[in-house]
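For reference, the chain that follows is the form predicted on its own, supplied as C-alpha cells.
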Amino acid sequence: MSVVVTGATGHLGRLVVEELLELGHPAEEITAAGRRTDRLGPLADRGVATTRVDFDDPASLKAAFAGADAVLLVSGSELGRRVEQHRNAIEAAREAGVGHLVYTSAPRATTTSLVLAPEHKATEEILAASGLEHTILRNGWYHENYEQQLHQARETGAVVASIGEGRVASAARRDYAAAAAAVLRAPARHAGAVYELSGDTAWTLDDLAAAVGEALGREVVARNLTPEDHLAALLASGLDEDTARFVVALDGNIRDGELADTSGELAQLIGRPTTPLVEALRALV
C-alpha cells in the first residue's frame, strides 16, 4: 500500500516516515514528501521514494499524490496561509485520486476556543466537503513544545507562564508520529474518525518545574504571573509584541481548561502508554 508523507522534512513528518519503518511497511511503498529535499537524504539512505511539494504549489501536490493510497497532510507551519495551503493539498489529493487523506489537526477543532484552531476548523470544512475518505487526528500538545522553557530554567532557575491552575495533557512528538502510522498502515479501518488526541496525564505548571528540574538536574521553581505581568516580562526579554500577545493568548487558553482533555485515544491508537513528560525532557536535555 502506498503511502505520500507530507512535512517529511519536519519533525513530525520525519518521525511518521521512521514510525512506519518500524512497523514493518515496505520503505518503497512510502514516499517522503517536503519544500527541501536535500534534508531528505537520511530516509532516502533507508530506501524510502523522496518527492519536492510545496503547498503554494498545487502541480508538485498532484504529481506526489498519484497513485497513492494514503497521504498525510501534515498541517502546514505558516499562520494565517494554512488554509489556502491545506485547501491546495486536499484538491490535489482528490484530483490525482488518491484512496484516503489523514489530516493533523487541533485539539476540538470545531468547537474550541484555541488560538491555534480556527484554520484547522476551516480544513476541517474543506476535507469534509471534498468527498475524500479520510481520518482527522486532533493532535495536542508536544512535549516538545517546552524546549525553550527547558533551556530558560537551565539560566535562571525558573519556568514562567501564566496559565494559572490550567492543565495540559501534552504528549512526546514521537507519540503522535506513532498514531498516524497506524493509521496509515489500515485507513480503512479509521475512515471517518476524528480522534481527540493528547498524554495520559494532564500536569500543572507546578508539575512541569518539577519535571524540568529533574531532567536537568537542578532546583526549578516555578512563577505562574498574571498574564499581564507575563506580557510584560516577555517583552523586556526582547519578544516582537505579536508574539508575545500570541504565547500570551496559548496561556489563557490553557487556563480556561482547553488543553486539559485526557481521553486516552492516543494510548489506544499506539497501543501503549503515551511518554511521560520528564522522559521527553530528558531526551531535549
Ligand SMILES: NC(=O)c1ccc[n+]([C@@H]2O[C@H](COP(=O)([O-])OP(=O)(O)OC[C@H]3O[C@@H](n4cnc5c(N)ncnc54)[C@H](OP(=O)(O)O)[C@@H]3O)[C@@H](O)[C@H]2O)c1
The other form holds:
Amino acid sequence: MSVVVTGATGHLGRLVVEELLELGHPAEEITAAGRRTDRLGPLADRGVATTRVDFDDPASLKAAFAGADAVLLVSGSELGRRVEQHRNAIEAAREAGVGHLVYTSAPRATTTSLVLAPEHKATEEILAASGLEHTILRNGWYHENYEQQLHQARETGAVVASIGEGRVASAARRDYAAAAAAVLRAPARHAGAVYELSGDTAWTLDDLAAAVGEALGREVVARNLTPEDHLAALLASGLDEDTARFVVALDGNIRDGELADTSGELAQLIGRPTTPLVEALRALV
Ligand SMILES: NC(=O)c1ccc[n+]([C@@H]2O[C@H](COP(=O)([O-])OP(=O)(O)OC[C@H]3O[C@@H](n4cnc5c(N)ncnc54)[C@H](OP(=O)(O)O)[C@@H]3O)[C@@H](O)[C@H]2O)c1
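What's the form predicted together with the named molecule like, now that we've got the form predicted on its own?
Below, the chain from earlier opens the complete complex, with every other chain and molecule after it.
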C-alpha cells in the first residue's frame, strides 16, 4: 500500500516515516515529501522514495500524490497562508485519485477558541466537502514546544508564562507520529474518524517547572504572570510585538482550558501510554 507523507522535511513528518518503517511498512511503498528536499537524504538512505512538493504549486502535489493509496497532509507552517495551501493539497489528492487522506488538525478545531484553530477548521471543512475518504488527527500540544522554556530555565532558574491554573495535556511528537503511522497502515479502519489526540496527563505550570528542573538537574520555579506582565516581559526579552502577543494569546487559551483535554485516544491508537513530559524534556537536554 503506497503512502505519501508531506512535511517529511520537518520534525513530525520525518518521525511518521520512521514510525512507518518501524511498523514494517515496506520502504519502497513510502514517499517522503517536502520542499527542502536536501533534508530527505537520511530517509532516502533507508530506501524511501523522496519528492519535492510545495503547497503553493498544485502540479507538484498532483505528481507526488499520483497512485497513492494514502496521503498524510501534515498541516503547513506558514500561518495565514494555510487554508489555500491545504486546499491545493486536498484538491490535488482528489484529482490524483488518492484513496484516503489523513490530516493533522488542532484540538476541537471546529468549536475551540484556540487562536490557531480557524485555519484547521477551514481545512476540515474543505476536506469534508471534497468527497475524499479521510481521517482527522486533532493533535494536541507537543512536549517539544517547551524547548525554549528549557533553555531559559537553564539560564534563569524559572519558567515564565501566563497560564494561570490552566493545564496542558501535551504529548511527545513521536507519539503523534506513531498515531499517524498506525492510521496510515490501515486507513479504511479509520475512515471518517476524528481523533482528539493528547497526552495522558494534563500538567500545570508548577508541574512544568518541576519537570524542567528534573530534566536540568537544578531547581526551577514557576513564574505565573498576568497577561499584561507576561507581554511586557516578552517584549523586554527582545521578542517582536506580534510574536509576543501571539504567545500571550496562546497562554490565554491554555488558561481557558483549551489544551487540557485528556481523551485517552492517543494512547489507544499507539497501544501504550503516552511519553511523560519529563522524558521528552530529558531528551531535549
Ligand atoms: N501541535 C503542536 O504543538 C504544533 C506545534 C507547532 C506546529 N504544529 C503544526 O504541526 C505541523 C508539523 O509540526 P512540525 O513540528 O513537524 O513542524 P516543522 O518541523 O516546522 O515542519 C513543517 C513542515 O511543513 C512543511 N511545509 C511548510 N510549508 C510548506 C509548503 N508551502 N509546501 C510544502 N511543505 C511545506 C515544511 O516543509 P519544508 O521544511 O520542506 O519547507 C516542513 O516539512 C506544523 O507545520 C504546524 O502546522 C503543531
